[in-house]
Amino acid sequence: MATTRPFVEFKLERLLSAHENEVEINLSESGVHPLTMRGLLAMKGGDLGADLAAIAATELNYPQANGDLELREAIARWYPGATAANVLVTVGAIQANFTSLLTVTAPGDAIAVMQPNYQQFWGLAQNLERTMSTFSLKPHRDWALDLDELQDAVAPETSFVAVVNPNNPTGRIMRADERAAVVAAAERTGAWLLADEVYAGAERVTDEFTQTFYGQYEKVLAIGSTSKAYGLPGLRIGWVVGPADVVARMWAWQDYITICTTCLGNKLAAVALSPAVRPRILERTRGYVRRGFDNVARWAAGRDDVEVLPPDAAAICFVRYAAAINSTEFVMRLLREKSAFVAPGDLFGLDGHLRVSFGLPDEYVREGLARIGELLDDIG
């Protein structure tokens, strides 16, 4: 008789979902702080009245199933050598990963993910019987690679391997050694290579946009979003960059889960992703990177109960605390007693961390950091 499978929740998800609505302070988000409509369409120039006319007077109609070509278009002009052939719009970076491991991965295969990460193939490889080895990125080297950890955990047998560049959710950015490591290792096997760089474009140390794996080696999907460094969550637009062929493959995925994404988020991101608009959009999220990191870094230095390691990009980052507390008890009675809410790293495999949202004003993010330390000054 088949037994079934215990369905694996996607807890940190699901806990995001639950709280980050009922608080006063939420440092749960991932991104930076949201782009108003008519912000966005500010940054083209031009008669702002009339482009909100004409975006008053689109039909909400079905865009096209794949993404609309201009978009595709914008998408592929970042990746070098891509077309619009290449590139899948999906809904957020969520459906490109999910749609990517239905796609090239088998019941059975073997995977490896980079730990920590955004936890998505935590749960999928269980939910959908794929077996599942990880390699780290370990704190006491500044985030620096396990390069041995790498090699052992791409077996000959590894078929798809995940990283996420900058990182989630410790904002480091992978050295050139490092990438070339993944990149060898991959093929060393015949691996496809998941490359989720949804914060580059948010980096903090330098105005280079990190490198895209795209291009590195042909079996990459490359998956990005309008979500963390262009500030514009709510489209719900993502998309994978990748072979042709394999893109259409993952299409057809689609046709079967979501269809497509919507007219007004197809529209939105063409004109936030034009080379016009683009280059404003990060410019403004690197202002907020750099300036809440500052916040985040003069609040760790007037306690002696926390470290925090610089992130190189995003709007997050990984802070180490001393309590003796379970990270995902100290965020619940963080919600309980002082209305503020961030991240456990229990939920991406390291207790004794928890996610922290900078990328906000900075009058904002300072209160949920003193609700924070108030909370470990509690608990002593």
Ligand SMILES: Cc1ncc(COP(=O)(O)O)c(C=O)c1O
Given for the second form:
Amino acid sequence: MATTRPFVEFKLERLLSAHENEVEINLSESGVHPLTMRGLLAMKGGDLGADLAAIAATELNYPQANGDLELREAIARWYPGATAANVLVTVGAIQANFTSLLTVTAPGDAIAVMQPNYQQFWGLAQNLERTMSTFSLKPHRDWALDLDELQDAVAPETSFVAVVNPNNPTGRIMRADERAAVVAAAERTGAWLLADEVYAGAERVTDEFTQTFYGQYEKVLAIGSTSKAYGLPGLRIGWVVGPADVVARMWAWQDYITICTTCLGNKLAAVALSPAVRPRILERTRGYVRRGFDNVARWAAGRDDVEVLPPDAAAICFVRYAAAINSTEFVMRLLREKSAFVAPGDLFGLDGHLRVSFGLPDEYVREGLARIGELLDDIG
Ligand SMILES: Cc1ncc(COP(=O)(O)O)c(C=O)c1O
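Having looked at the form predicted on its own, could you now put up the form predicted in complex with the named molecule?
Below, the chain from earlier opens the complete complex, with every other chain and molecule after it.
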């Protein structure tokens, strides 16, 4: 008789969905304070009234199923050598990741995944019967990539290597030698290299957009999204940029999954990625990231029971705490006792940490940090 494996839930996403809309202070998300539609259109710098009227008059039809040409061209512009044929527009980066795995691997395949990490591939590997090995960013070495683990994790049979750069939850950007090592490891076995780059553009320490892996090796799938660096998670627009034939095969899967994204999402994302608007959005995002982390740094400097390595990018950091309590237990108490919310480290594969989001208005962030501090004091 066939046995059915128990379904592995995406615990992080489920936890966030359960509580993020009911808590007073929510520092669990990983993007910056979202833009409004008016705010986005105002960044075009033209006649706002006319632009709003044009959006209001949009027929709510299906868009082009693989993404409107205007949007695919707007995305391709930011990837060296890419054209619209290299782009598939998806329902968020989450679907781009899912459809990538589905398209280029098969049950029984070996995949290698960076840790700590947004745990999408960890769960998918189990639910879709891929075997998974991991390689880590080291907490005691400033989140440097462990190159020996990388060599071991990417075995001759490995067909898929996944990295998140800049990283969630640590906000670290890979150094040039680490990037080269990842590409070399994938090349050595001919594996697909999936680079989830949704936090590129949200840099804290530089104004330089984090370099994409696209173009570094012919089997790269580069994943992006409007959710994080662009402050537009509600558009639910993500994308994959890769070889045209593979992108076409991914579209064939998408026909079964979602058909397409939404027409308003396509139109507004094309505005966000246009050469005139994109730099304005990124400036806003980096402003939130920089001011926000200053609040965390001041808070952490005033306590001897927490430690945080300043993130290179993204509106999140991974705070290590000294208290002897499991991180999910801590977060559940924070919810119940302080009506505040952060993401627990164990759901990223590393307990003893909290992922704290800070790309929000100053007062809100400070209040959330104060409540975390109160609970740490209560625990003693
Ligand atoms: C690394 C990473 N990839 C993908 C996603 C999903 O993003 P999207 O909203 O574009 O689906 C997230 C969301 O937190 C993420 O952190």
